[in-house]
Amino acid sequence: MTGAVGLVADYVCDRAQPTRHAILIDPADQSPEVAAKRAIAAATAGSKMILVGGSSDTDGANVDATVLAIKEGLELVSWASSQDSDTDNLNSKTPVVLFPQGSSALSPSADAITFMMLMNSTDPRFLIGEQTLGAPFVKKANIEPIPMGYAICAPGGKAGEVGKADLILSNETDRVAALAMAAECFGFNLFYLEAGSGAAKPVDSQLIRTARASCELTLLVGGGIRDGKAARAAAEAGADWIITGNIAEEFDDADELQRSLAALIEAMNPQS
């Protein structure tokens, strides 16, 4: 059972693909110009989706400026590469998808939005409140919503703190199974297990395996994944998407970021 599927959702939810990588770019952590360079580096390295958002310091202005800069940058580089037969083409259709911290951090320029419920929050604001506030904007701007169940695992980081999450512990397999089943029953397209931005360790592999066995939803895993080994472990456990965020901010040079992400993606799917 899944929710409505549009063009971007159809692409994101295609589970016939090997595990794919997406980069999360926080508009509060760099200028739109720097964000665009990092997004281009990620797409060139093999990332298949650009997520924008994630911070409590984002707002509509910096989110929209960042989305526009990324989309313009991807289109320009794609056009330039198409003119050069010796250059691998960059896919300008890499979707730019909102990963919002709330209803005040939306952009009408995005290709889609992860319309999420923080399923283990103790605050109704993150269960239905922000969604209700944001839905009129999403409908009016005609942004494609991709319904997503979002669950934060220990250690949780800032996301767990801000979202007032009752964190999922590494041994709570029955609980993560029930959440995955509930997400499927709600009709969500995606289920996202998050360890928190900058987490000391990623989501436990057994939690990922349990979630994978408990539903047919597209499974995203993020937080604490800093290298190919961790990405490969999550992929082998059943993740359809690996999300990394902080790694983008560790490199001032876009070429270094591209090389680092390319190595991570290659290690994630060594035989693909």
Given for the second form:
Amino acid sequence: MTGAVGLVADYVCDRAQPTRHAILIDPADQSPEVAAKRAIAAATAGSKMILVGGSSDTDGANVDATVLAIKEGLELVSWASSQDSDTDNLNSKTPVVLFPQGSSALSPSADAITFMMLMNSTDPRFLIGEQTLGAPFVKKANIEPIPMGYAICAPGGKAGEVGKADLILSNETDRVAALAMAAECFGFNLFYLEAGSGAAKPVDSQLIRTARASCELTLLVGGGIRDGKAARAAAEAGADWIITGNIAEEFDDADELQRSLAALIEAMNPQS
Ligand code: 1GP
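Can you now output the form predicted in complex with SN-glycerol-1-phosphate (1GP)? The one shown was the form predicted on its own.
Complete assembly follows, chain above in first position.
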């Protein structure tokens, strides 16, 4: 598959769907085996995409091992569930998509990559530098790029610090509108509003509403979303995807994680 719009982009950008949930797995925080167990629990709970990445330092070998373990795990469980008429079929096609912290943490095994510009970074490295370093790898490995504008809102957390972001404040609606419009003008498919992993407060609903009203892009929201109520608020404000990271890392038991994520997803979209 080549080109900017491929099968995974079509799936991710299908805005006719109700708000969907994706889990973010940081390969720096867990072994590939644990990552695979968590991804399986998430997909079984109803998560529709597995993002792999984060703002911590790690290398390509670790990212690749994590992506491979997740893909193999999902395929195995999907096959097993297809043999058992009593269980819901787990879709092995749940895409495993890179959400890279930089050009050195890429995997050729991923289904796609969010090829992102950190639009409110003050450092050219995150506007075009890392992307230029990573593009030859993406092309050679034939990973489907999904162009994404990434904007970090206060408090921003580690992503904001590492990315040297000029954080968007909760009252800066004009600014978020302009960024969303710029992302659309660039031809990006996705626009991601990030509060930072572990944020005490998720992205302000008014910022989400403004971004939603300002562009036709698929809107992702993440950072500090820890329960169904927060996920619901972001969904109601217009998010197409809710991303959660930290909460998955709090569960060592995969069944507990599955139950917790299923409850979050149910509360996010009570009618679907
Ligand atoms: C991913 O920042 C989000 O972009 C994840 O945030 O870890 O707070 O869910 P949490």
